[in-house]
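Given next, in structure tokens, is a single chain: the form predicted alone.
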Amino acid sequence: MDLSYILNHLGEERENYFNAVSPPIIQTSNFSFKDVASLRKAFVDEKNISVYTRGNNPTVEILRKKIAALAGAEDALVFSSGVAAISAAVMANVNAGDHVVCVQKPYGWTHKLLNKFLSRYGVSVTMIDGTSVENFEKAIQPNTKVIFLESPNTFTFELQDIEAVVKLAKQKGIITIIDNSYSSSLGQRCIEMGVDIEVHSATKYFGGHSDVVAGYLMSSKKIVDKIFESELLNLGGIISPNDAWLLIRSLRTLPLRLKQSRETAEKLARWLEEHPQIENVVYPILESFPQHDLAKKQMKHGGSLFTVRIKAISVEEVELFCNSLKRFLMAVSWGGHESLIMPACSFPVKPDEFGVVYPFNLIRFYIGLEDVESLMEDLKQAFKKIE
């Protein structure tokens, strides 16, 4: 099935609404049932049949066949946030008692739901640095039941080897899950190198406009039908036709905001690399890059996110830098239109909250859709600032 047909055809019967190009919001909590029979037999497929719309809802479903596609995946679900989707992938798979490995520094979010939330009914973690295949395989316990992966982190970027991570867990009937927000299923084929579930912030790449908040789940048909029975119509995390509606727009334009977004970055940390007041730049196409080989093999092309750490001796000179921008804004989150810097030393949080301490001068640039000429030169008059 090729991209271009996915993106604009793919789940949108347009004869059942009116041949309206657009898909329209079908904003209703409720479908009723000419009959009993029809009622009953909408009760046992909630997933396909549109009863609530907790469950199914006609705009929600196009979207799901539309990312599950675009990964290579049998099917796929949508929830209201990333962590609610990579909340319900880990959860649908643990139980009390059993044991997750998971790579040091992943999303914030996802290290507190494994090291705050679920030890507290009884799961335990490792935490483990995820460049070497060995460290999964000396961390895994007789009741090690999931791999988290997410490979590159949105930070730092550490990769891990994806296909031989697999191999280790389908040896020991472990289920893998990989967050591949950085990369998106474009960039990176994780469901077709064997990864069992493959978790996004929608938020970020796929809705690309910085107006909507949702997560993808995407996974066989069993998995998936698993998950939708219990942790999306038990805790609910759904995501509105409105919202749907807005993810599969952005669907339309993503491979062409994904090539612009990326060449402006590759171009903007090249040029970094080389700047006098840039101690390194951390980009996974970057022949400097520790895992430059390993990016090449798995990664189709870069991301937009890079890191830096700039020679400042305090503080306040980071600072300096940070608001003397004028085209970067300060801002969390990522994969919009615009481009944002957001400096490790505004981390209000304790040093061991995320599990990690990052140096006070790096800096996180997200490389959204402006000209590369005016993001450099806004760089240059920013520097000036602390020469």
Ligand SMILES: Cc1ncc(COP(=O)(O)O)c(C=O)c1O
Contents of the next structure:
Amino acid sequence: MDLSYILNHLGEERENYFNAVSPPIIQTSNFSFKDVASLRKAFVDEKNISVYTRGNNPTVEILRKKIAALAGAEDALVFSSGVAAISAAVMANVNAGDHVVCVQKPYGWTHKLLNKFLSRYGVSVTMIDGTSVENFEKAIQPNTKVIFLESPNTFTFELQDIEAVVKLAKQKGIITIIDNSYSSSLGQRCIEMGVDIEVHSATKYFGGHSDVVAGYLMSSKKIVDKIFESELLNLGGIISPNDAWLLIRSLRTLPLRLKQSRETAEKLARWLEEHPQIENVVYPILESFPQHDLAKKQMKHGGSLFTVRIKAISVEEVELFCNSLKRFLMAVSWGGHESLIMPACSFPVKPDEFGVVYPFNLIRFYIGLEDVESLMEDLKQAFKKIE
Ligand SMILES: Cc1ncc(COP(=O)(O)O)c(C=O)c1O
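Please give the corresponding structure for the form predicted in complex with the named molecule, as opposed to the form predicted alone shown earlier.
Once more the chain from above appears, this time first in line as the rest of the complex follows.
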């Protein structure tokens, strides 16, 4: 893969816009045609000829080409959010009476899509512990049309053996979809491992600056064409040209940002693992991670999220620790320039959608682009407060 070419040039036909280095934001809802014959021709290929921005827009098209190439896929579609991309990918492949097998703890709104939303349209789901391939085999029914993976998830980080699940799905003619937001297409090559559809929240690493909500899916041309004609045009969850432009700009620095934040994350995860005030650290590429060998096999490196349990005797102590941090913002989401924490003790005290009540001392960290030293100093002063 020629990453430099993809990020700096692919899809950018500069001679069409004054040789500007940065592409224009084609901020228009529709496009005009010089004669009836041209309009008629455009109607037949709305995915590639700009007729109306709900279908194709030249700024969005540049982005589509780049992200498809990054994933090694034939084609891609961009949506107004990660959830819109996930919903389109699943809905395009099920009808009333069909069945989906999904890993036990996917992103919360994926769980709701499958368990609360699609059940209204006659689609059933079996949620399984995806750490063993046998569980997939047992859950598959004659009407199973989709296997939904998220490896790893972004809170407890369980993995699935992607190649083994793909092999099983192919034998049975089942479509595989993976949420690859944690690793990104650069860190985990899902399409090359045979997954049919890779989906992402572009709000995270791809956007990278906490200022855009968006999503992508990447797949074969055949599958992308089908989703374009149906879920994209019908449900209309498209990205604006302006947000597409912001994502093109962010992609220029994607590999640099990913490298910086994951290297800092790994240093901090290893440092925290040795810290006397920490019970444990959950991070896929640590040797202590239960599926460490699988992580090594299918992920190129760790991501920038990990979870820790701090040694605290009460919720108040956890709160004091979290409230004392100055360089970590307390917030949902992840993938931006800024480091974040999300303490489980902020969740409503009831089982979540997976039936899990998280330990009160569990905190998720996302590591941004700051210096490792400044983050470490901040953690040290917060630990002192609860000594
Ligand atoms: C792993 C994962 N998938 C999907 C999503 C949904 O993405 P969005 O918020 O862009 O709709 C998120 C958002 O937090 C996520 O963490």
